[in-house]
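Only one chain is given next, in structure tokens, and it is the form predicted alone.
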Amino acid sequence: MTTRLLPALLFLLFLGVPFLPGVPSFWITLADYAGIASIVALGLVVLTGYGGMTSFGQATFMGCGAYVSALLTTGAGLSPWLSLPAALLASGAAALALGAVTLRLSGHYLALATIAWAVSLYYLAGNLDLLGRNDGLSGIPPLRIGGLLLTGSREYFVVVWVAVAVAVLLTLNLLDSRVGRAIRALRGGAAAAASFGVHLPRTRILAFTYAAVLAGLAGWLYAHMQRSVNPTPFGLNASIEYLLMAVVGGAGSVWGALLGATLVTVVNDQLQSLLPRLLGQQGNYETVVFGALLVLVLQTAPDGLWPRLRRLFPPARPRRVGANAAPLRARTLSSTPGLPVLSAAGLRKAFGGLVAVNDMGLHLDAREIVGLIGPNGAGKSTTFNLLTGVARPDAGQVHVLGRDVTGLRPPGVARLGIARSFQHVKLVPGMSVLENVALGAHLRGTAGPISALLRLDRAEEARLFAEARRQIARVGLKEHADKPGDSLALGQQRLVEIARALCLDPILLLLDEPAAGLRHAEKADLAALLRRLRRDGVTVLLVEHDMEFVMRLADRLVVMEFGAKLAEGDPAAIRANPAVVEAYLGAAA
């Protein structure tokens, strides 16, 4: 209880510091405008940061909100706490019309499409006769609490920070829930995410309106503070620089959002008194300095500050979510060897003159574990995202329990059960063991982002993650599960793919080179570990090119070779195959 009563207090005494005697009003102002700055900066943490969606646009979200309070304020005569709703889901809205456009492309292309409807809004303000064109809107009324007008700078710096508090908590609650692992998943995981159910351009739209609605928040605290409004601090140059305060002070991080936000204000705002002192003469120096000192910390800390900062404290423990958490509905298994589960006949694949998959055909029963050999460049990769969702085959048909899914998306296919693994490991950088593993079971839960922004999913989360530990454990990895998931030899992190498939609870298991980097006794027991899947009535299909570990394990074995099937059958009819010792055993087997 201390611990928890602790950060509460500090806060407190934090709010108090205003109204110390002697503290100067400019530096009081100072840390409004890092807070408004901090609130933009957050949105870009969960945007950049955590989403991998750059946007040079989070300033023209924030004069959104700004503009539409002062609207409502002046024209209207609303309360300003009434218009702050208001100014929330304008921003909303008009990132959720924007980013249904914009989000559809990626990389660079996404950077430059936010510049140009950055621009193009900017100027749109400029020339408005609503808007007060380049001289903006004027008279806003301040905020007032009761019969106190919250005219001075340490009033107004109570509500700033309390608004910063709110912001932190929502946004660390949101990263802290099946969304915020599905938004996180974004950088780096995406292909993983939408394997395991995670709707990829749902979630990119989820983040991109949580940013812009956080910078909405930022734009109102503004418009009241200064009480007038104009589009000079809603341009591209100020989202430059909430996008640089973010990267400083640690993208991947909460709390360098905030350690950014603050040391760019301070030391923007003290280089240009201080320099035109130094140098004798006016100009502006500042840029060129903080320029060349935002090269430097880049440089030395390409993470940011705050991570740095962060190993001069002692780790956190882990916490314990799930321990004691009720189980997860199980799906229901087919009890009925031979049973079809998937088929797939024709399938053909090519990418421009190279033909991956030609007429490719595969059946897989119930209770069986089936081997998918071939040297490499045979296509067997190919054949699994075809399978899978992950491409679109050019001709053929994919069947599972009976339904034709050709051409289903990933998502899609993992509703059915399907889960898999992959050849090249597609953990997310920056979660652990088990945050890697519960994504993994995202359809299995239902909470959505006002339940994770309140708070209100936790004994979802408690089963989730009861059940990663409940897999984690299952492939041997108990003792790493709250590790980082990159800091593990590459034989485990295959080893948490699995896991992570087998938290969908399915019915049919992709497993593509699982053996990988594993020693002989990991391998024994990742064998005796399928056999208890295929007792317990999953369908295994592996690719693998150790053939000492799928000869012995397979019912039966498909050999592909340069797209298509070379043969089919048991281990030992395969091995006297004169066809396939020649094309792939060698004269040796």
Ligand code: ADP
Given for the second form:
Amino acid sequence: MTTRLLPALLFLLFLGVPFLPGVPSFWITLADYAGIASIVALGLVVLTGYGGMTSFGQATFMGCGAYVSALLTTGAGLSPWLSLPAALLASGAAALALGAVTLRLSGHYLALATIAWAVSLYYLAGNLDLLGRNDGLSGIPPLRIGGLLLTGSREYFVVVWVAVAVAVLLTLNLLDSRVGRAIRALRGGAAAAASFGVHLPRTRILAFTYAAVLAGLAGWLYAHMQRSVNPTPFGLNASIEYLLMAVVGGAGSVWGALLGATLVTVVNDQLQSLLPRLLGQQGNYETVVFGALLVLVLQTAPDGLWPRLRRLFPPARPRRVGANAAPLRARTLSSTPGLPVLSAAGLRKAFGGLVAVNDMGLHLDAREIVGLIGPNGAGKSTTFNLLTGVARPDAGQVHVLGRDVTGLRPPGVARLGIARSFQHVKLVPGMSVLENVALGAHLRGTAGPISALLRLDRAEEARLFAEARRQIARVGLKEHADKPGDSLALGQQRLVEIARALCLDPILLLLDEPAAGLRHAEKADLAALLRRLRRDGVTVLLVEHDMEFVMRLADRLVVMEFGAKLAEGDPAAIRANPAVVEAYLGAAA
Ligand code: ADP
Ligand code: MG
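I have the form predicted alone already, so could you send the form predicted in complex with the ligand?
Below is the entire complex, every chain and molecule, led by the chain shown above.
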């Protein structure tokens, strides 16, 4: 409890600062602007820093909130407090509408699209009579609490920074949740997240809408502080500045947004008064100097300033969530030995002229360990991708438990109980081993964004993390659970991927070169684990180059060459097969 009491106390003291005698109101006004900008930048942490989507449209959403509140309070005479939900709803709805049509784009195209609608809406606002054209709307009422009118920058400071605190708490809650892990995976681990059931388009829209609602809140605060609105503060330039704030402070953290917003607001203002005194009145030097400062910051601290500052503090203590939580419900699926789990026939996949997989067939029965072997480039990983929906077959069918699942996308495949690891390890950068593994249990939780924001998801989270810890212990990485995933050796990262796959509670496990990079003893442990899984009813298909390892472990081997099946049989038969010896084993020996 004390861990929360201290920040709360400090925050209360902070709210009192403007009321100390001698604090110049100029600085308080600046702090008000910094707070409003912080809220916009917070949205960008979620959207850009974690979600990997660049938006040049945040000021537009801010304008959306500001104009809606201005219209409702001046035209309809609504109280500003009542127009707040309308402002938030409007910016959220605008984001849903714009996101639905533009979020299909990615990378630079998405950024360009946001520029396009930011510019169009700017000119639209400047030409609509309803919105007062370029003059905007004025006579917006101030906020009032009882008989107290919040017209001074001191009183407004309290409102703004309480709003910042609420936004920070909500954002921290969101990022530390089942949905938050999905959002955080968007930038560097989207493929992996999809393979564990994360619906990527929905997750993108969610991050986009959340950021827009925060911008709408900032717009509402701005409108009732300024008491008038016009298009200029909501144009493209403003959006660029918000993006700069997030980048300078560090878009990878909530505190970076606050730092960046405050710093950019203050520096901008100081340059405007300082430079004319130094360099004379003619010319706008502040843009040049500001740009130079920005380049300097990004050269010395590419991840923003916050990570630098963070190093001065002691590292965060590992989370204790989930120590004695009830176990998650397990799949109640009978896996009678011999029951066909997966069968694929006639699979074909071409990349341009290269036929990577050609008329490939495969069947797996329950409680079998099957090794898929063959020379490099034979099409093993592509076959995995066809089975898991990562790639769509040009021809052929896949059946799981007798059901045709050809063409299903990765989340659909995951829902069937098929979990996988990747040949090129795909852990989410910046996430701990524990969180990475918990991502594997995505489909075993149900908490959505609202319960995440309001912290109603703690019981479920505890169960998800307890499961993640159990699976981490199962692959022998117990002591590493709280380390960053990417700090582990590559072989261990593969084990993390296996733990993550186990978190799905799979009936079928597809492992692409799980033993690569493991030491001899670790390989023996892995083999023992896979045998235990088989006993517990899991079917395993693994690609492996270590022949000794796979021959001892597998019940059956399938050999691929040039995209097609060359041979199939038990290890002894494969070892004696002249075609296999010539194509693969001979070369390996
Ligand atoms: P394996 O896993 O057996 O080593 P892969 O399935 O990774 O083989 O690759 C089979 C062939 O398909 C290789 O020649 C590889 O270069 C090619 N290939 C795989 N994925 C792609 C892709 N996304 N685009 C183009 N070529 C690919
Ligand atoms: Mg491969």
